[in-house]
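Just the one chain here, laid out as structure tokens, in the form predicted on its own.
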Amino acid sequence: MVIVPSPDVIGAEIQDVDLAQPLSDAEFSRIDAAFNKHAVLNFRNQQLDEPQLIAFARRFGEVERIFLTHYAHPKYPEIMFVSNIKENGQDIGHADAGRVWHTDMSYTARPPRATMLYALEVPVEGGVALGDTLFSSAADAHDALSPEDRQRIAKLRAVHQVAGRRARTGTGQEDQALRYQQPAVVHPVVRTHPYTGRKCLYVSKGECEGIEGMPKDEALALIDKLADHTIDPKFRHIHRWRVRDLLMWDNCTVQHLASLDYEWPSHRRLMHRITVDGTIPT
């Protein structure tokens, strides 16, 4: 197994490992340590069926079942389809996932530690793959704040609501009823990574609707300022997809954004998505 860090502040490629085969404890320990260090890991050319994907994910923790059950795999509810493919006029998967910068499922009490995407179909135009995924380091963004700003936000707590992003952007209308059933939660504006101890900014313009004890306008202005700082290009890493990539990322350390530069039916995209249970943010 070879671990090749990217030239960016986050990201690495794990080479010469077959995830379809059981990993030894030593092999998994190396991958787990690399995940905590680099936050975004890519495994190219993996040939995984659904049970093998689920088995690998379970090495990192309990695999979750999402509330958007209509996008779940019919035989493996742990897997969600992320896809723009339509059947009988209906999306078979979550077509606009990642349209805005966010960290996955921050609107839940225990957001997932890791998200995995396994690429089965990648949109291509003129021989060039479309649909890049952008990542930005919330840990490096926190470290780059001034001491005064870090002290100001250290004890603040933000309100996260899944329907907020959808209501403002107008996306995901078909899922609104399900989204509004999810209660708002409150998490620290600065989250401590449960494995590395690093401090990470944990706000986004989409899900964050306010800050406890702060007037609404002032809270939203601060959220927007911190969110814009988090996604500064100097903190970023870009993943360019290939078929059979397995990509995984740390939802405490990074935020991500999908490049929706393709469209149905001329371009097809199909991913299997799986999330692994995390900890209550502190």
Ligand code: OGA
Second form
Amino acid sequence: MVIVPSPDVIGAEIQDVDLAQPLSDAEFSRIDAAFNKHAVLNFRNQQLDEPQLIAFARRFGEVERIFLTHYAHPKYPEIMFVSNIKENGQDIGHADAGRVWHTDMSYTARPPRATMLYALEVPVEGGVALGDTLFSSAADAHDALSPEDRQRIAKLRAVHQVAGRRARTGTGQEDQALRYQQPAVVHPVVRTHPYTGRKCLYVSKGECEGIEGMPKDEALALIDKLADHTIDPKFRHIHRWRVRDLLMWDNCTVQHLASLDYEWPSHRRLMHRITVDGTIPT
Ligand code: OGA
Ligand code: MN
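Next up, can you give the form predicted in complex with the named molecule of this protein, since the form predicted on its own came first?
Now the complete complex, all chains and molecules, led by this one.
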């Protein structure tokens, strides 16, 4: 197994490993350490059926139940379809996941540690893959703040609400109904990574509605400023997909965004998505 870091502040490719086979504890430890260090890992050319994908995810922790149940795999409820494919006029999966910068399920009390996407179909135009996924390091963004700014935000807590001011996903009615059932939650503006101890900015424009004890206008201005800083191109890593990539990211260290630059029916995109339980943000 070879770990090849990307030239960016985050991201690495893990080569010469077959995730369809059970991993030894030593191999898994190397992957786990690389995941904590690089925050976005890609494994190319994997041949994974559903039980193999679930088994790999389980090495990192409990696998989460899916709350958008209408997009769940009919046989494997741990897996959700992220896809723009329509069958009989209906989306078979979540068609616009990641429309704005975000970190997964920050609007829940215990957001997932990791999200995995396994690419089964990747849209291509003129030989170039479409639908890149962009990542930004919220840890490097935090570290780049001035000492004064770091001190000013260190103890703040933000209100996250999925159906919030600029709801990021879910144009479908079923989506909206499920999303509105999620009550608002409060998380620290600066999270401490549960494994590395690094401090990470944890606010986004799409989902943060306010800051505890701060007037709304001032809070939204601060959230926007921190959110814009978090996605500065210098903290960025872009994943260009190939079929049979298994990509995973750390929902504390990075934020992400989907490029929705492809269109049904000329382009088809199909991913199997699975999330691993996380810890309560502190
Ligand atoms: C997600 C997500 C981005 C993509 O599945 O959580 O944001 O490129 N996906 O599909
Ligand atoms: Mn996402």
